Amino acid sequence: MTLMDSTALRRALADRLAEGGFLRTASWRTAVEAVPRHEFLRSGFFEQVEGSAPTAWRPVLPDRADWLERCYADESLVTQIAGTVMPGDILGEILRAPTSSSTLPSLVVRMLEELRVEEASRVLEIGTGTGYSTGLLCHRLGDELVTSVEVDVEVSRRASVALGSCGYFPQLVVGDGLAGHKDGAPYDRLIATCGVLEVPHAWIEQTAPGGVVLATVCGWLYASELARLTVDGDGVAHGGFLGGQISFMLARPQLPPSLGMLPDLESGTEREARLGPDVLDDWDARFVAQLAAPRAQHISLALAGATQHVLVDVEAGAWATLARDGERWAVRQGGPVPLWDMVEDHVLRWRADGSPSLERFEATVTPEAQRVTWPKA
């Protein structure tokens, strides 16, 4: 397949996105058909090595026969590993964690549709990445209405080159996206292509009254949901979650810290657990648990021939470990706060209220805090 086929590939991608219900309006379809995703992937991407454990990645470069077609698949494509490593930097495989990617087009388009832009909407994008979604915004609204912030200098530079090659010249800013870009405020719409533990109030401050903030709320248990918030005139935003188990890489300043040396798991106090660790296997329940302990990390350890599930909040110095004790689960906890007590209280209260779906939750962001609630039974 040659580059001459990219027009057909873009149209086929638009067809698939429309059939899947992600692409709903003619204006965004025109953008998808016009903006060449492959131009934003000229440096190549990484593919996961099937069956590898831990996960290994290998480069896919433009000289590979299936590169162009892969650029128009509805999949996220990893474009950077370990903060600096690009596909052309290695031969063979790499075992480090991804740090930048081109998000799967169906999610990109769904979010742009959910942003509900109007013809003159001024948009602030948090997380330029490859620049593909920035290009779609530029095509839909015009360069002068689009500002995009990226924390990584080299990622921003490559996005600038790709955007320019397509004829788009938005304002690109290198900086901490969690702070937004107040020099261009107020914006009518703000869209974040990274996960956040809490929606920064700076985003609310920089959005005009009646404007929309679209962001993925996550935690270190990695259940995340897409929130759409409407900003009022008092520095407060209200809204809810749109469902669909949305996942994004966390904003780099909010990545979890290293666990370091684990605490003495034989210390603390033990009791019978009201909930076992299997509660974290369910996406909705894990999201609820995460509301109680957004900075808890979960690992499994094989100790003395048995599996122990460990939650650690490094910043708080709190931990909990769950182990099977016959037909029941026992929990042992230590530190300044009872981590598993908080998780159990939250999840059991949610269940007592009928386990409402996440789409029924409500989120409020004030200058002081983010609050997420659900309807009572």
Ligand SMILES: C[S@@+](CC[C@H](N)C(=O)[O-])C[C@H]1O[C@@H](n2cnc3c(N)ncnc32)[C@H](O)[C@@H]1O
Contents of the next structure:
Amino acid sequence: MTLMDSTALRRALADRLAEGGFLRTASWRTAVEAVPRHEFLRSGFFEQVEGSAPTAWRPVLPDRADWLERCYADESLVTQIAGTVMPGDILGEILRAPTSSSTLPSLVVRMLEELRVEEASRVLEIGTGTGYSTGLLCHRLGDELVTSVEVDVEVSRRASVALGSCGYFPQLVVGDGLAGHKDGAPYDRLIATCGVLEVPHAWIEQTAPGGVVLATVCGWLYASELARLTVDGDGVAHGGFLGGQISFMLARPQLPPSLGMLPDLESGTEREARLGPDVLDDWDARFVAQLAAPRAQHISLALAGATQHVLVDVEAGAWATLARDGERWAVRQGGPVPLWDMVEDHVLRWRADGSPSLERFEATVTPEAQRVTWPKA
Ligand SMILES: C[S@@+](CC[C@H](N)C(=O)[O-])C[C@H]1O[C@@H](n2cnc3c(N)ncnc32)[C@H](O)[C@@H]1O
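For comparison with the form predicted alone, would you give the structure of this protein in the form predicted together with the named molecule?
Now the full complex is given, and it begins with the chain already shown.
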């Protein structure tokens, strides 16, 4: 493949993103056509091994015939696994979780459009990753307006090399982006390309009044939504969710803790459940459930030919298990808080209000807390 080919691939990608309604403005189109995504994937990426469960990954290196074309597919390309493993490090397959990636271009571009930058906007990005989205920001705004924080020193180093090779020199910071980057504040825009359990108040403090914070609010039940908040002058940010079932890898300090020893699931108290575990199959209902129990993890246990669903909040020491009892579901709960009561109350209240879609929810972040509400019936 030649340089000409990659120019054509970028143009074709821009056309696809525009047709899909993700790429909406001429200035971002110019950036997509100019920034060579393949330069940010020179260390290769991982592809899923078809049919593997749990998912296995194998490396795709630049010497493979389809590498360049794959760099311009509208796909997330995993670039690091298990916190250290890069594609060049292994020959076979690996069965561990991805920890860094180049996000799918349609999502990158959608988020950049939703960020509503202006010509002189100072932007803080959390989650540099490969540096591709940082490169787009640099192309659009100029290096001096762009700061990007990455928690992983090796990932940041590679992004720095890739950005430099394309002629971009933003400020790159290695650290925990949950704390923002105070030295460069105030920013006009903050964009996070890793998910968060709650929008950190440090991000609000470091964003100028009238500025925008764009971040994906996640939880350990793995429903997530992209929030756009506007910062006021009193340290409060307010806004809503943009829809689209967006998911991101969680900020590393907020990954779920290991489950450890399961509690004695025979203890606690049992009652008939008002909602069965199938409520968690629906994205919106799961998001609502997660608001009630943001630190609960869901596991399924096969027991004597039946499936038992268990929610565990490791930090709180609370748990709930749901098991079939004829036509109904029985719930047994233990620990200091009744997890399933909390989930049921929240989901049933949301349903009583007509199950409003997540785009109609409102989010407020104050120095004390993040609050999410929906319109009442
Ligand atoms: C989906 S990738 C970023 C994609 C990137 N914007 C791109 O276009 O290639 C998420 C990145 O967030 C980083 N990350 C995770 N937790 C972080 C944190 N607390 N602070 C800064 N970066 C973090 C991960 O190491 C990973 O590289």
